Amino acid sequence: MPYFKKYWQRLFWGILALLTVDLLQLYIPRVIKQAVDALQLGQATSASLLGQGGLILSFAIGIAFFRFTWRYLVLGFSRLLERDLRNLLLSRLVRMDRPFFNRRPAGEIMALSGNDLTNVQMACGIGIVSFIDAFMMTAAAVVFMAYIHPGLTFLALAPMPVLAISTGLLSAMLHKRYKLVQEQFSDLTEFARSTLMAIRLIKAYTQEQRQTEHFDRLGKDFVRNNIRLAMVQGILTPFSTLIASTSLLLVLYFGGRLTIAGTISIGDFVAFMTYLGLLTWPMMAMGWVANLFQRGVTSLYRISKVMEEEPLLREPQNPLPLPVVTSLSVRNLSFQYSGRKAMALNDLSLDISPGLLGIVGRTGSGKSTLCQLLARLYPVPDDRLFMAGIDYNQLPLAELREKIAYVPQETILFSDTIRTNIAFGRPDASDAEIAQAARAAGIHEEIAAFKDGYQSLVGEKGLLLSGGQRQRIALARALLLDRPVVIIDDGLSAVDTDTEHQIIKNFDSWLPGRICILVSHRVAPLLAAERIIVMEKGSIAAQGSHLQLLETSPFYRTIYQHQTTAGEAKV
């Protein structure tokens, strides 16, 4: 609605060309009618005649002018609506969190900002100009015919009842059908979208024949469903059809008997018929835009749940003012996902403060959990998690993540230029910055051998490159943000073990004042680090400096013995 009223005039003038060029329409069997009637009674002249036909021809002129006008107003404003509203849907799910995410796979999304959206566009578009042309012609070639003859009008307007209550029992069929649908193509689209992104790894394992046999048992019965619902389109629009032709013949009947008779002229019989087959179109019309409308209803319905949807971070009602960031704090920190029975952290309690601190443990320890939590990703209870001793739920969502710079375990990159890239979260970074962020990272000199150097592109989510490449680009783009907190949750798993040790080395003139966390499976990197923790089922099973580790925890020990005999083995 608020997209109707930012957009009023253009539907009003586009409405009132529509309307004008149904007028036009209209007074067309009049002029008919007169000519007809001149000829009946012998009073028609060669001027007279070419005077009609002129007067026909400038409302044609007339209506061909006015419809392009409607067309590209009315029109004009259904493609303007599918814009704002796809603007709107991309900015609200950029604003929703990791748990909306979770819950809804991209395909789901891809099939809303796709063919649901076309669905409201058509439906608010050619829709609702045919639903007003349909209304406006039919009430008004029904008086005009009226004028003519009242019983002759109500023979032809008998069926209309009969196509009024199947188009309703139909419609309500059509909804139910075309939302099963619309739920098949997003499963089809993810379907599709997943493949796409793991097509290495599906070659890898010669999979390429059961994804297309799965492929193709979606596409089957997406199908098949596709004809159940055409099977209900198909009924509407014939029978539309047979309602109309089965008020023709009661016209040609009845009236041809009372123009025989003399009750009506034959120019008002003529007239009449005109009228009539003007009045055909919306009765044919009515099956397809409540098709339509079902269409776009049900397509809308999908894209409200969504826009509905709140993120379950929300913003506090009094935020604090953002402090200096000299610590981080973890108390009695308990966190479970939705959909799973283990606790992912179990009463966990932890004080970071400026400097390395290490993270290790085995898989599903909670490492990464943890990292996420304090990167602001999902949702905590009050009092558990804090930057230098305020509450997170205190400070406002956005400045407190502007403060964090976090390397995620998978790492993600753009279909762009290395520059690009690493540029990502400042824009406006100089080429000198972009370049000691780069050596920081220990890949600006690989940078520097592409052809293109810093413009080369790195292809579908990195493809071009190596793992340790991408992992070293993403780790760059962090340092560029020059944040007092930076968390790498196993950034450097594919950095072989000399870059590795020349990366952390980089930190030593980085590092005084900053918070930075590195999440492990490797001990190598962890050597440089203040404190190290070992984490299990959710908990810091032991903490202190890597030589203290040694002495009190059987499991780092373990790992360290193991990793510095077998090389790069992981836990």
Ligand SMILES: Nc1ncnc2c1ncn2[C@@H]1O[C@H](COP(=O)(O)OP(=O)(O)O)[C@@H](O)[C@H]1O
Given for the second form:
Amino acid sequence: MPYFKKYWQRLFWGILALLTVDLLQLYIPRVIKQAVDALQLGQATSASLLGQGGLILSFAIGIAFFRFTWRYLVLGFSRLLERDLRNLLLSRLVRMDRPFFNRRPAGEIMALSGNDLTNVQMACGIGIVSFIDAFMMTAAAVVFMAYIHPGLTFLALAPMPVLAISTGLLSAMLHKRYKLVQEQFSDLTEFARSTLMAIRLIKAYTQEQRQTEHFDRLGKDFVRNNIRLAMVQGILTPFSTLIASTSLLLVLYFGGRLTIAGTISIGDFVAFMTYLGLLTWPMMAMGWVANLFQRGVTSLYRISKVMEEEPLLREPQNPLPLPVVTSLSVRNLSFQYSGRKAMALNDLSLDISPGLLGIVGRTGSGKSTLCQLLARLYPVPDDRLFMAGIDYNQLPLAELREKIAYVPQETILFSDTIRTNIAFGRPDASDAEIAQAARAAGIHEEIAAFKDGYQSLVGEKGLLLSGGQRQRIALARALLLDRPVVIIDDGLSAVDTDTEHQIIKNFDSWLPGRICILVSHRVAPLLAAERIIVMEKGSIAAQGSHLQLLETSPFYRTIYQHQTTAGEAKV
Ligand SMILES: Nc1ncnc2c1ncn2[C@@H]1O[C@H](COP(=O)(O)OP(=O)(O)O)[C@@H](O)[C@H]1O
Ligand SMILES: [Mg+2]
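Since the one above is the form predicted alone, can you give the form predicted together with this ligand too?
Next comes the full complex, and the chain you just saw is listed first.
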């Protein structure tokens, strides 16, 4: 509705042009009637015939002009509406939180902004136009026909209710089948997307065949359901034509007899037939328009379902001013992902003060979960997380996040220049600042050695970077933000030991006064940490300095021994 209001002028003139077309079309049979009647009475002359032909031609020119106008205005409206809706959808989506994106795969969202938006656009553009057109044509043609002979009109229209009822029934079936097809399309899109994302893995594991076969199965299902859909659609149109032919039969027979009896003139009879011809399209259009509306409504429903979702992570009612970050605290924090039985974090408590905090632990022990909760990516209950003693839930979302530089476990780079990637959080940073961040992350020299330096493109169309290079660019991005809290979730795992050592040393000058949380698979970078926690099954199994943990944590001792012997073996 808001968009109909916004563009009402465009719609108003468009529909006016449409009605003008209808009027002109409806007037043509009147001219034909005059010509035929004049012919029958022997009053027609070359001049009068030429005049009537010329009139029809000028109507045709008028029709062409106004048809262009309404298409331009109304179909243009539907495109504007589509754009506005797409913008709204994106602006909603970027507001959503992690739980939302865990629930809704990217493929499903892509289908919304593709197929579904197109359906809404079709329904609001050509759908509405056809509906108004069909309705007006029917109404006007019926009036003109009734003017010629009411009884004959009644006969000609008698088969219409059958059409209306069958269209209604078929539409309901259409709706159901169409929904299924839409859902399958989003599954298909999601599968294709994840296949392309994992293409290297698929090749390395030689799973091409299996992926292809699975895709083929999805495709077959999709085709089968599309055919089931097409069968319903296929019945609609021929059925309308059948009804139209029945009307024609009735008019030919009864109208012919009326003409023979002289009740109506031959001209009237011809005009009547022409009106009936004009009615054929609206009759068929009804089936098609019902179809368009069904699709549009189904799709709009799917879109609005997503748009109505509110992020679980909300702004506090009365936000407190942000404190100077002197500490982060975790109090009896438990966390469970929706749809999971096991707890990802289990009654975890921890006080974090400025300095380096190391986190080690087996995969799945909850390290990333803890990092993401601290980075304020998931909602938590009250009194669980604190920044300088103030509950996370009482602090404004964006400002709290702006205190934290978070490097997620999976490195995310944009298909853009290295500079843009590093400056992502501070697009206005100077070259010197960017180089400084890159130096701290131990990547400056390598970037400078590229042909295009910081302007080198990465990603699909650019350089292929090693995992370690990608990680260090992501680290530089976080360091550039110059924030009091830095959380690095396994962000050095692909960096070689020497470089890693160098990066940790770089931290020395930069660390004082800041909180740095470093999740690591390797023990080496944590040797300098004030404190290391060992996580196990969502809880802290042990904590202390490197030397203390060697005494108290068997897990820590084991990985340390493994890594040092492995290291020695390599040397
Ligand atoms: N997005 C998610 N949805 C559901 N379960 C998850 C999600 N992320 C992690 N988990 C589960 O939570 C537990 C802790 O995972 P995580 O914090 O990633 O561990 P770690 O980083 O230590 O490997 C694991 O059992 C994991 O399977
Ligand atoms: Mg992890």
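Just so you know, these numbers come straight off a predicted model, no measurement behind them. Think of the rigid core as the biggest set of C-alphas that the two forms share within 1.5 Å after superposition. Numbering follows the first chain given and starts at 1.
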{"item": "Core-superposed C-alpha of Q43 shifting 2 Å or more between the two forms", "value": "yes"}
